[in-house]
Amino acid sequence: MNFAYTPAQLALAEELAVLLGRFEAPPKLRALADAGIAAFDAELWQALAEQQWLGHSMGPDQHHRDLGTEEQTLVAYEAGRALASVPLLATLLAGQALNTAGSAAYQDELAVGALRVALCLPPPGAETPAVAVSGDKASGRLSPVADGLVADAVLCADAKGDAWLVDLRRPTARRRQLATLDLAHTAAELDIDSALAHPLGPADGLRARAAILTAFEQLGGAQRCLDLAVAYAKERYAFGQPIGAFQAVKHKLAALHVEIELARANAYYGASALTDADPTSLSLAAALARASATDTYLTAAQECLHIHGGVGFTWACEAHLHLRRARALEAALGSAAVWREGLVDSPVLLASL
């Protein structure tokens, strides 16, 4: 494998990092805490969607950028790193899986933000949370699903298998909002009855492209917490220097860096696998980049906490955001072990053997 990215693709990074900065998530996830409503930054949202970030996914024309698998890499990337509110990753998939199956249904709406779609695939071997689809409808619960108190629309799949992007602006959906750690993305149970519903083809690719891309979302998330807590130790003095020159806190921070790295090397395959387009390896490549990102972003998050001290656990201290994320993000698709299940009978790995 050598994958790598263009300096491009990187100036495209640092472009949505300068958008996201501006719009710095965690005071208003405090207010929005705080005041009770659902996370939802509506002015990041209108920004990406002003600067064609949402639609990039669906090839180039007036409303969208001609962004490929490995920029949108990068696109979860910052998101992880800035706790973005907003359902981008859900709308990116959504707009990938339209046109993979060659739909130009959603297209538009997608490309100028008036269609959120949020994310509720179940994990991998598993039959729920799905829904029952008869003809263009579809009906069932599903629970819990992320941004589902401001979704338009959700991804989902059948007990069959099948993937399906259902529309939820007509009074067929219920919701629920449910009371989670994550204070970035609103849990909801939805309720959904004769709802329309749009094919998107087998659930399983688009699971795969999903764990790679949340994958990449933590590993943002990871080395966010690494630069916390490497700028915290530096500044923070006990017995006349900074506590960063103590072992007991330099050695943890380079474990972790050499965590991080580890997971972003997993992270880079699985980019590779997508673009190859490659079934084998893209099972493999997806399970690698999961479970290591979701142990590494946990990781991260707590050794954040840690080394801020008491700091680490106020209100005000950025820390908790991200453990509260990584938690959330390690129950969505299934768990690490549930992904490590996957890589035992991996053809790949046994061939290797």
The other form holds:
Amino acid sequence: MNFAYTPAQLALAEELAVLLGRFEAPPKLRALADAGIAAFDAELWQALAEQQWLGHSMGPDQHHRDLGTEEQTLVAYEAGRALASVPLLATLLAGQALNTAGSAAYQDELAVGALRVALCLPPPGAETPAVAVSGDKASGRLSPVADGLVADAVLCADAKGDAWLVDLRRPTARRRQLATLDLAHTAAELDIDSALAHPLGPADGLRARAAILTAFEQLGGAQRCLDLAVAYAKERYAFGQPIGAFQAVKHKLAALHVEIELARANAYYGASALTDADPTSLSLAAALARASATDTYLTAAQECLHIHGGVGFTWACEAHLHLRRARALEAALGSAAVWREGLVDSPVLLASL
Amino acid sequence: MDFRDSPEEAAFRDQARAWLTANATPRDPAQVEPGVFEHWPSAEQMQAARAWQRRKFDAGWAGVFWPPEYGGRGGTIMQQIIWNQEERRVVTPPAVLLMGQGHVGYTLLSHGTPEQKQRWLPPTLRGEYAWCQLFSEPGAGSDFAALACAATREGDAWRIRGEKIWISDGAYADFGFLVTRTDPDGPKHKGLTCFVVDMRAPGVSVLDVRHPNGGSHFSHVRFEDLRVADADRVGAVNDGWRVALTTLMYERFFVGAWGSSGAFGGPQLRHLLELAAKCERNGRSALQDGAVRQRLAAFAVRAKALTHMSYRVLTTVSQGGIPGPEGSIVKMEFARMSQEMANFGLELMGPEAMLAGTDAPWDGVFQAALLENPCMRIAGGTDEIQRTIIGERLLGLPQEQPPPKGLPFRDMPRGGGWRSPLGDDAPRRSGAF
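Okay, that is the form predicted on its own; can I get the form predicted in complex with the partner chain now?
Below: every chain and molecule of the assembly, starting with the one above.
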């Protein structure tokens, strides 16, 4: 039984947390939103590339850290906690998918941050948004695509359920910035016309992987919300004592802690399914991780805002940034309900009861 | 990230399974456990439980984690848990001897003198002593340290007067592990002392407590001038709180680890799915109804989360640690989920939900659960106590104080609230919403 990270992995996460902390996101995100500029922290992206956080595990190589799947889940978690305004997850996913598909294409560019990737996969059971691929050329309209304005490529699917990495750098894609709920990742509409497309295999497995990594990002965000709320409940006094002393507040925070820990347990199961040689449990694990983390981040963001009282209902409080992000992450790959839909028919679930 | 056994754990599991397979019949894992609140074990069941315990003892499987000098196997806590998991896979007599080998046994191992351990532990492992834990009182449940059952010193003995309630196994226990108040003048937590008492001694009376389902599992125990030798005191005088905490820690710990046997709502969820397949909603099988599917799936997500949470607790154990309050998350949330599952099953059933026992679908397990499950949310620390522990111990939130009435305003503790952060509230903003 070893259902935990190793000390070395946790040290790696701490190192990333320190880096992300130096690029404190919330004030920047508010300022960019005020100016109407698409959110993207170019300096942070550069730092991530220089410190080799963008390459995935491909064996020893001077451009890559040894970021295996478990390390990637920690990267996602820290990115979520810091509201990192960079397309980190999709870029890691693309590298992994190309590697799995046996393609050496783009790996060097990915590792040095020269290929920023956006993610646009349809939720389970949906066929859109999708591109049409003929030969190695993709066309179609993808919208909305988070980070679509700053991306060099988009990881998407066709209507047949195959995944593609579509290169947006030729003058074959028109982009339009969209007013976006999430202030950390601005969405765009992409009109793609005969862009170069690399096959990545079936979209299902990639979506499951994306859902599990995203669950860690959602968890990181949820944990940040709880931490903010707990800190505030200790410093804010009412009726002669910190509000966190009152059971009404204390129990709300304890309940949120419980939800986060249970969602974390399901996310760990997702991580174990991703590293398991046997893919049987992957779709079940993705649904469990996704459903738990999606609901939990939304709850955490809303409770964080509420615990802050009037202070929570301000532009200056970080809570609304998470509320926005939680909804955007839910929207991007489908709601918890969508992921729960097929669970009762899952033979893997039934066999495990 | 791997929830499977390490090679050593797997080898131990194989050994345990081999002995159990040779000595017992396999249990149907889909079967929902019968309630513990219906009836006392009969004399035959009691005898069977003692005989099964003796058989395990003779084969070296009793007290897996107890030291060999007290009849144990000298293994690790993880091995004890693996043994418990494997033993659940076979049909066994009612677990009426669990308290002695579980909470009470571990507490005696931690706090008993060598002489006390020699007196009480080996017969317990042999199945000769059944135990109960005498903690709660009519006026001290959640606030357990407020207990009042008095022990007063009389030479080299103590006189006990008071009462205890919600005592599992009280009706047939040979011995009880008792917490008393020895110093009513000291602070609440500093005046408690623990004893082992003979439940058949004069001065002890044991009454049944009847539950909502009409059955009895708990007892109400009264002590009227019970005399206990000082040699039966466990731990120092007035140090009973620390001793009792050990018991509570083990209780929490084993509850938290227990779900790794797959018991976290799995059988209940199976029943719910079978029930939904047979019930009708909007002119079709309820299993095809979107709202029903969502409820069932949400239970599945929860049940699996609890199982995976227990893997996290077990990892702590596997690596030699003792889990903290996070172990109680599993107990609290499993109790809440079980109650919701029973409610949903009864809702699906329609008119047949008004029946009970063998006239009801699935021999009335959902109706039985309706009346039994509320107990789990109260026993071993209510939901509210668990949340307070999580809030204070894990999140570091302060304890609630009495409101400072009559305090001059200038001395009133104040702080926090709005401050203009980062100058962000100053400039007008344009586009974003």
